[in-house]
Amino acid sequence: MRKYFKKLPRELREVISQASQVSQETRMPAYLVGGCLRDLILGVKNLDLDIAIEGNGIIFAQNLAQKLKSRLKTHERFGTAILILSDGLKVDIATTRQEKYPYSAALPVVNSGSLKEDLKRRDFTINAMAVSIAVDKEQKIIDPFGGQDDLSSGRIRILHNLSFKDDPTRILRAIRFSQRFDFKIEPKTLLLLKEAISDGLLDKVNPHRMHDELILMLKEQNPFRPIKELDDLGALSFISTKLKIGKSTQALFKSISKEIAWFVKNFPARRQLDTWLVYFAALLAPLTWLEIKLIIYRLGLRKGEQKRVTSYYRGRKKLISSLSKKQVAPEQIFLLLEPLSYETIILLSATTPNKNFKKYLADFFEIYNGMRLCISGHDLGGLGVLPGPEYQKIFAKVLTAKLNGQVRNRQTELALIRKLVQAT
């Protein structure tokens, strides 16, 4: 295994050897496990590491932390913590456990276990593998339910038969790492998929569990393959049983992946886009405004992920018109376009073929996104302005003027506000 640690970045390969340390001083054994060992073995990229540990993962992580001086979340219920390093990197500590779900789709019931009874608990074979991260032990991978054969092999397979009745977002899980790795889901477990679909388990999950399984699935390179997938299996039922998969959906999200593209490469500066939402709202297309509103509320989307939606459904037509002409003010670009998320235009630029639409989009972002004035309420008191509405109306003059390339700087706004002054 040594070779694999090595293709890690420095600073996990540091925090692997200062968690070997906590191990011997605190006498728990430490196991790197899960998707960032199957991701090692694979040489596919992975910039966070899941640590399982035989004995008590809090009081582990905390001394972890004091050796890394990084900050620490703990949940004291499931035993499990969450060091945040320096870079914005995350290790994950939990206690090695032992689960039992009293009825399909619960929340398991949690219990410490050995490090076999974690692996055994896990969702797929290739998941379910260990290896010592102690310096001082053969670093042999710990593998009891045939995980490596099955990655060089390209399967995906459960490790029993009741793994989709017990926890159905594994079907989701399941979809997604095939499409990602390119493998093929193991024929019986193909057939218990299929049965569990059939038998609506889905529909059984909590929505807000199956919202993060769906943020998770859009979040991938390609989210249309995956999506495709879940729909010719019948699958996409949890999200509405009238959405339908096809063409027109793959041209929308290859349109969105290089709209994506260009504004990542262009931007760089700027906020980091949710694109799974912009995604989310495409995969909505189809379906009436108040079906669209009955998925947002059962899948429990945050505030700010509806209101970035619905924002795009609401004002669309309306936008796309008065931004399709040829000859737009700036001042209506800004007004139209400042009030929306990223996300909301980036999905408006996707399916939006017009040029001077997409023109007037350009310039929005390298112009007049978050253009701000020099000038401030303490310039109009000076000029005996007192606070109230002709503040508003002076400002609003101001910032046209400024979108227009009439005023440049503080000190051309300061001539215009003094004009502006003496004129009322």
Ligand code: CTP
Given for the second form:
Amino acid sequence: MRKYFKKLPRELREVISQASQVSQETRMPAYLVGGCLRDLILGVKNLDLDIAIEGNGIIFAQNLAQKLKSRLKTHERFGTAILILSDGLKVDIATTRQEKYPYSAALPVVNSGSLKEDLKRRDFTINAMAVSIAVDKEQKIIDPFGGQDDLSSGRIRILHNLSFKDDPTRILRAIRFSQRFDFKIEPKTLLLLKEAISDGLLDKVNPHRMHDELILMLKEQNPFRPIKELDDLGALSFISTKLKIGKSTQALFKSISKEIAWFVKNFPARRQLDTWLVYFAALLAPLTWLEIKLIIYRLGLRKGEQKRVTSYYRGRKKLISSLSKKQVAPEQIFLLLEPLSYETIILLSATTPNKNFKKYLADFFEIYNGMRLCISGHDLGGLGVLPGPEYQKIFAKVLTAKLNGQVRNRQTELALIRKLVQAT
Ligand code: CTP
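Just the form predicted on its own so far, so send over the form predicted in complex with cytidine-5'-triphosphate (CTP).
Every chain and every other molecule in the complex is listed next, the one we just looked at coming first.
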């Protein structure tokens, strides 16, 4: 297994070496588990470490955080902790546990358990392996369900027949992993997955959990594939039975992906995009306004997420027609686009081939976006203007001048307001 640890970035190797020491000092066996081990074996980059502790995960995490001088967040109730390392790397630490589902799609009842029990509660064989991080131990992969075999044959396989019944979100996870790694869902697993879908189990899951799984799916490198697969299996109805995933969705997703790449390449300093949100909003295109509002409510989108989806559907026709004209003033471009989120603008761009529109959009991002005045009400007050509607009129004029490149800094803005005040 050492050969796998070698593939990790230096900082994570250091974490493992320190964790190994903590394991010795506290006499708590520690293991690398789940997706990070799967990806290590596959040779896929994964910067999140998952460590399972036979003992007390929180005490272990506190010791490790002290050694690494890193930030620590603990969830006492779940026996879990997260270490946040300097450059955004994350280490999840959890006490090994067993889970029992009181009924289908319920949240599991959790008790501490052995490593074996911890592996047994997991979704797929490829995610149910562990390796000890102790330096003195033989570095053999603990693989009770044949995960290595399934990894090398490219198979997604559940551990027992009730897996999808217990946790129907695994339906989405199976599709997501199979598309991501280009793996086949093993025949019996597929049969049980289809059965779970036709039994309507996805509708039994708390919609907020479905929202989280859907986001993960839409964050995949190529989200069209799992979404199409979900639709082919008749499982998209947990969002709405009216969604249509066809050639036009594929073309739209492709166009969104291009727009995102353009944005990231040209504006690397801007805030990171929630790319999943652009795809999610695009999916809702066949629905009515009321249906969109209902879905957003049911899936429990946060306020900011809701706004970014609805603002696309609310004003898009008027906005596209205004910005497709040959001559549009900078002020108009600014007023139309500045209130919108980057995600909304990217979706607008992906659905609008018009050349003028694209040019105004580029201008917006390059020149106008975030433009603010350097002067304030204080400066106007100093010139004897009394607070009131006059303030807004003057500010609007200065902003127009700034968007047109006629004023550029505080000095020229001040000169302009002096002129405007004298003229009134
Ligand atoms: N897990 C599970 N059932 C779920 C969710 C998670 O059994 N419904 C287990 C799996 O063993 C998984 C681990 O918890 O490997 C960690 O979950 P998560 O971080 O969601 O999955 P990863 O496998 O790390 O997936 P990704 O590569 O997408 O981060």
